[in-house]
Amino acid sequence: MFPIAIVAAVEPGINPLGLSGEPELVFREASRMGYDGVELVIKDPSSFDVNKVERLSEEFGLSVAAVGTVPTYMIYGLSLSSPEKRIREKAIERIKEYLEIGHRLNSPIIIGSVKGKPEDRRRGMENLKSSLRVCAEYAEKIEARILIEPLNRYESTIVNTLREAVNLRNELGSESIGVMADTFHMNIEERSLYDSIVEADGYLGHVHIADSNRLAPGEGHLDFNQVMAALDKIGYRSFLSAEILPLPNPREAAEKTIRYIKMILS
């Protein structure tokens, strides 16, 4: 059984991809759902309250399974493959911000739409491979850890696949650096959902889950059996991380992902 989180934000401003309010109140809502875990969405990593987590997560049993890092790109427009020297200069110093609170709350930090999206995929990728040399030597002074996120070609030009995200891992060469994947952008990209998990075998440490339309598991069209078969073949044991559109409304979405979930799982 495979533990499942879901995307959460607990700051004022932030309506993500899954659950948001005070910070009490969405981790009662989802341990009383039954998560194990809850994903933070974190809008400003300076002045974000850890030790109110850290209460929090040992009050209702939830781990923190990752930190997402998207307004860093879509609210402040930071981003690590910028050619602006400057913008990726603040996007590196606010990355190891949430490198800092991943340590803390022991979770990785994800690197999705703060890749960026530049015009020129070239030299794109060697900024991105530049700022992400400097995370990764950060990362690994205070233990904590980067995941790349592939997305797909309509939110990013770069990095659109787990391969490409194994290859960039490679290059860099850091063991603080893993890949994850989202089952809505894979259904974008490969060819075959079981096939790109199970080619990233050992370098993939969490899986966003949600259905072709991003809606909640079982509301689309994806085969979430056979995603299921290929992590258990490469044995994986960390998170499955609902991250959904909250439609009808976020509590509905949130309960007919964990229903289904544990419905493939048993």
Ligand code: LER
The other form holds:
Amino acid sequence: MFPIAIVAAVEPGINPLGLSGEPELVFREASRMGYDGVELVIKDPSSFDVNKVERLSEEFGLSVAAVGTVPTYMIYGLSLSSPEKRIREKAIERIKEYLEIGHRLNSPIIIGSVKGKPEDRRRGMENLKSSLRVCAEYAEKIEARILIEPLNRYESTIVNTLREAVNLRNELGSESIGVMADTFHMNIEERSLYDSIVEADGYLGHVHIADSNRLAPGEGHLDFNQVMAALDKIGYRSFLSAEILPLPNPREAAEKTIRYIKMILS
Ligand code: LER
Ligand code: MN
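Can you give me the structure for the form predicted together with the ligand, which would complement the form predicted on its own we have just seen?
And the full complex, kicking off with our chain again.
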């Protein structure tokens, strides 16, 4: 049995892939539905009320499974691979603030869309690597963790597969960095759901679950038995975190997810 979390946005102005609303409401709903954790997508780490989330996490007995950084790129346009040094520096400063939150909440932070979408892939990768070196050094210093998330080719031009994420992790060689999987992106990029997970053994720190169409698991054509079998094989112990379109509405999507995943796991 893996712990199950749901992605949530607790600040206004974020397009959520999961639950959204006031922090109290989100924690209450997730706990009522039987989730073990909440993954927080944070818009502005410098003004985020970490104390409140710490309190709620304790009150409802829910972990903060991970901290998402999507708005850094999607709202503020900051990218770790940007050809512009000034933009990369701003992105790095922002990621350091996320790492401080991750340290406080004992949660890894996700490097997904903030990798950017560089036109020149080779230079983009070089820039990404040098930015991540700075982030990893900071993470080591404050004891925080980074997870590299491969995204599908329509969302990023670099690091589309788990193998590419593992290779990048090994080039950087920092213990503070792991990789994570997202079944929605994997459905587009990986040859085999099973093999790609098994090959990421030793590095996998978090898993986003959604079906082939990014609806709740069970609403598309992904074989979640295969996903669970692979995770089981590598002795995975971290979260399955639902990152799903909030359709037909956030609550129904979240309820369908937990029902279906518990059924598959039983
Ligand atoms: C975006 O598609 C995604 O999967 C997020 O988790 C990016 O960080
Ligand atoms: Mn994801």
